[in-house]
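Just one chain follows, in the form predicted on its own, and it is written as structure tokens.
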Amino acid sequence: MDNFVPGAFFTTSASLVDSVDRKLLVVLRDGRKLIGVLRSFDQFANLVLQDTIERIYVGDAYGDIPRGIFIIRGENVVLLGEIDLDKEDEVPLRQVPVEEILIAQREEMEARQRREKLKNKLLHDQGFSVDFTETDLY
């Protein structure tokens, strides 16, 4: 850290120093979105978040699932950004109970799977190769 210059642009984990004790949004490889306070990190960009919530978005609604202390392996981080606390409450989305958002998320995933299956069947019927066997079409 001897060569660290505040305000300079770094692509290493040293650039996380200014983000310690700040509220961050972390998007993971599996699509989950976590919001929490960064408490620690290491040279591999492994992160420790405190007071973490997992936020699930469906349409114009969102739901929060409390997760507490969360340890994230650096290789799973896709996006990391600081949350502007002044604008945090101005989100044009409505918050709904967790049970409601989980049901909506399941319905959205099922609809997406049905669309994907139909698209793949249409492509298969027109002679395009798709990554499944004939029995998966129906």
The other form holds:
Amino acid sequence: MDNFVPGAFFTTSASLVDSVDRKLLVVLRDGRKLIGVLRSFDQFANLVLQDTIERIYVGDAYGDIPRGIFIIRGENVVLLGEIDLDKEDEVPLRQVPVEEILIAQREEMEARQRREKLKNKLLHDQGFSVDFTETDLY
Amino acid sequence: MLPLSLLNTAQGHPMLVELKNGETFNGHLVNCDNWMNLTLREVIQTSPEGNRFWRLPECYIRGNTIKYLRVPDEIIEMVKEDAVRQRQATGGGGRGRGGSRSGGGGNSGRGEVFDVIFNISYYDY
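Having seen the form predicted on its own, could you now give me the structure of the form predicted together with the partner chain?
Once more the chain from above appears, this time first in line as the rest of the complex follows.
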């Protein structure tokens, strides 16, 4: 990503061309993390990812689900970054089976919903307006 | 090979479409255009929670509601063949911008893709 030319406009196409055929992490607006090889993109930053896995993180654990080829509509991408192949195995996280991480993910979601409900109730009792519902905040 | 030309190549093949609201559509791609509008046939629609299902004989999806598409692994090979055929037809060399560079990276688990696509709701949120 070092082809920044002073005076030139920053464009997605100029910055993505160096990432083609590299392993990328893509984060979507819905919070999903996809890891795959970037094969193609266009002026909208629509992406083609090959050999993609979806990685779910809960605490210090993660689980991978093989997903194959993705055509991602650019507007749903929050960020993407190249993965350093030399360092990717050094992360202090433990991999767990898919079934396990899905259970952990559901528990985390339910715990968050319970907290949110409790918080809204407390605020409501204090006379605050609680009609704000959390969206994806983007 | 631009994302939308890959989509063109995928016509007639099974795919999974997820909308921004989380709904998914499994079906065969009949047609698509430059705005990513799609028509699908023999569709199974899944609710965002993944607990309700509908069968639709056909459906139209407006491109700007789409989050992502998943296509079978084989499509990448087919798009390469298409490109070769096109090059031979025009008799010119050269590569388009963003074109795929030489193969690289073997595919794993090919052939399971149809199972994966049709069982996706099992894994989905």
